[in-house]
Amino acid sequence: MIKAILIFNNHGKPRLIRFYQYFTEDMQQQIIRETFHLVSKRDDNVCNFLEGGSLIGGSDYKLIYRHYATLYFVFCVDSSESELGILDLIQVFVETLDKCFENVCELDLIFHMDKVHYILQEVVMGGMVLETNMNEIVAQVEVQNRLEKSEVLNCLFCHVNSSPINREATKPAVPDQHRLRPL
């Protein structure tokens, strides 16, 4: 099972944290500034797997990790998993972010923060795999933008027809036999 996902920079500023087990604030900083210690000082040619850190379970639990650009994506996993997936489901992730933000970069993790998260809820939910086809993934990404698209496009229509000047043009025409006429 996944225990947390992780995403930082090469600074070690977090820029997606999703943890699946319960940790106080505190030790969740704790746990990320660990993290982005025993990873960040490895070599890029050395292995993507490593002993989970002290506060994060030891060695019940190992860190999955990769290295793209300025990113480090990394999930901490139980024994249960197998090592090989979790790259596997790491480079799924990054494909499909990628083919949603065209050429995906740090700033579109910040700047997009909730369809990334809709994203990666797409891939993982509950510390769970639910699709690792990156086809699936988009086609469902998809099909949120265009509600997303409509929902605006209803609240955009109801707030035109419900301004005061559209309420006039809204009335119903009342006969001329009825108008007031001045006299």
The other form holds:
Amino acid sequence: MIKAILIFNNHGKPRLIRFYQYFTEDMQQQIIRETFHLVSKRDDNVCNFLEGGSLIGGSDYKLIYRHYATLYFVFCVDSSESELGILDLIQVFVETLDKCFENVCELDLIFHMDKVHYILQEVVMGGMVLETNMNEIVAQVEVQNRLEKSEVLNCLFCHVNSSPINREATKPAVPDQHRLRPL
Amino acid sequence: MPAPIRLRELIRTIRTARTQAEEREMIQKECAAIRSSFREEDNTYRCRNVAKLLYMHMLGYPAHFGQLECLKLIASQKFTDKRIGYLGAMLLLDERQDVHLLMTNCIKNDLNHSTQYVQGLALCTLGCMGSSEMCRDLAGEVEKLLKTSNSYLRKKAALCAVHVIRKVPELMEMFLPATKNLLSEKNHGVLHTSVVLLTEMCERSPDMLAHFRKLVPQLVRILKNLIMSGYSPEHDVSGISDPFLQVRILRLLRILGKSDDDSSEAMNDILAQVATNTETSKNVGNAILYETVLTIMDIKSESGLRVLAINILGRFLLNNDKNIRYVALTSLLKTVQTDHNAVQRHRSTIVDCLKDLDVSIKRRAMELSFALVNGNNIRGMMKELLYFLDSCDPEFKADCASGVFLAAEKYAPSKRWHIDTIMRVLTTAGSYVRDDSVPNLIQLITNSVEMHAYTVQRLYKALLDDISQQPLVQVASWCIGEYGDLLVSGQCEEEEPIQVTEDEVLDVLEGLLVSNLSAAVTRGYSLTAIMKLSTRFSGVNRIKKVVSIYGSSIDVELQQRAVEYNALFKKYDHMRPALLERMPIMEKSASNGPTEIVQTNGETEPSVVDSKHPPPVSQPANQANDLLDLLGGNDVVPVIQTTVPTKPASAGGELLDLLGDLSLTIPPMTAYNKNGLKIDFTFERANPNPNVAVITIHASNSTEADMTDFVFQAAVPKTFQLQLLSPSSNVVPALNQGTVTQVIRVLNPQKQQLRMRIKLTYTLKGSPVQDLAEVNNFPPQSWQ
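Mind giving me the form predicted together with the partner chain, seeing as the form predicted alone was just shown?
Let's see the whole complex now, leading with the same chain.
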């Protein structure tokens, strides 16, 4: 079972946190800090597995992480998951993000945190792997996004006289170093 | 009131904050705006506000006031609202908050919604944070969805079912009928989650396990199709067809085949096929191979297959990729118990991994190395391990040191080698060894009688170099105290003897007493060592002086010792030589190791964490005074250590008997011998419980007539418990032709001296005879 999925940048700022086991808010922040501390010490050419920190609980948990450009993707799992399999899963997840956001970079994750959550929901549910087929995931997410958009448009037509339409902010140009590429 | 700002604006604003305080201010302002917007019950912008709240929650700010708003969003008709509402529920709510139960009705309605995505959202939320009450209420709906033909919903329902089963195990049977045709699905997503569901059910209930064994052929077929199917673009990951599903199926096969010959038989072929055909150039191939190897090792596979598996692991060890090496070491650790010889073949590679730069690999390699040590390779392995101990990080040193001690104890080829190894560990990692290794070492040293001179010399030299490592200093001062005479007389055979005078030795010991580096315990050791030397050295005055100085020490422990030793010099000088005599060889307790049971006054408790054992040396000192009261008494002697308590070499002939001989057999004794009836007691220790003494009585009759209707009864003091088993017969034949035996079990938790009152009744030559007697002469080993 996957206990937690954390994405944070090279300075430890969280970009996405998802816990599949209950922790209080304080504990959650502590866990993020501790995990960042453990993971940032690692050299780039060592293995991607770490024994878990003491907070997230016990001897059964491992941290499996991958470092892409400025982001760390950390999955905290117990012994029922295959370590090498989870590494592949992280890769699938990142490639899915890439397909959904077109050359995804850290800024995408920052400004669209909710959308990243929705994509993750199609991959992992309740701490267990739900779907690993990238095209499936992307297709399902796109249908749901279209559903949302159509509702928003309906609303806009209803309220067209009462509130100003906010213009879609344009996405700033992304410098190369922020593009997510696997290391 | 102006429309609340969009999430994007908020994020942009927060990112411009330069300090933590600025960020906190912005967030507080926004929280206030959100709160007032919530109060206004504004439906249009609620989802925007909750999205912002979730963002702030991720940064670590409190967001609990949004919980009810999430519920309102879930109840809304719009998909957008529901989406963010359910997300908020999953992130902010948990079964610990009472609010979550209000969701149950909404989820129930949404599970039956016309839009599959809404149903999907509901299933997702239930599967993530559903409490047991919610699961109980909604299990029926989940079960219905498990049977639907919509694959999107079916796979979510399967995982939701897993969650329900985890929360409410009794509902497992409910899902059984729905699992009937789960495996005939074509959709890989559904297959994958179904296998997860089946795995969960099999792990939880052995009945289910037996039930699902019949699925093995079907699973094998699916796996075969996956391997043989060739390129399929939708499931392909780096050239392998749906590796995730393959891994899951392999895991389920492992559980199903675990102790079952038939299933294992059915799997053999496919496992061999996967093992040989999978491409290993990419990580995915290795993931499958790894899972295959684990499965082969766990089921009852044939030996050829097992050898294949271990060889694959050996190949993994040589792989350049660190991850592969890590998982190989992990799985070798799991299999080393069962397939020891096969793993031994890879020993040199494993030992090389000790030198790897990666911390995780080093740790695995160290554990595996310790598992591989045996009588044949002990010397070579120990060399590598000691080298590792020198150069490793502090976090490893404690584990490595205790591992080295255990291995050395089990397989030491010679006593000298053992002592050398221990010295090496103490000098390199002395401050990391566990506290209980000090008494263990001392006991080991006393046992190797011929090495005493060599040992004390080496320890003395080590002390001259460095007095900062406390365990080393403690052991060294104890040894110098015991064997100082050997040191001074220069008697060492193993090594070049060094010339040391008594004054030099006392200098070193006194140096320990005053040094800042010495812990309080160490000071105790050195004071006692100095005292012991008073009988071994000729110059007593210096020692008397030191002892009297410490009589006014601030440290209570030292003060007590010094005062007692002073008393020894003054009033009890006649007892001093006997009290301070050489320690006898200590008996080794049955199991030495970290999980040993420590007995404290008969109560047993695991001794792993508690390391406050006072050194054996303190026993004689503290008991010097106690003994003066104890002579002839039977008071309970507190047993604190793992080794047999060292009774001091003390005055009084009868107490010397307490030191006991080390043979584990307890000598038999005659309990009663009168009128031709002799009753002997022979003893055994009941092994699982050392507090129980098993006594067998042998009754023999030296008169000319048989003793019939022989009944033996026994009574013990209240602190004991007695169990009399049935006798072999009631007739004791005449003229010692045979004996009647009967077994008595005595439980003696407080280790008090065994006493028994026996009553004998028998008929001799027609007249009944009855006699009462007290048995007090039990050998001490029978009740210690």
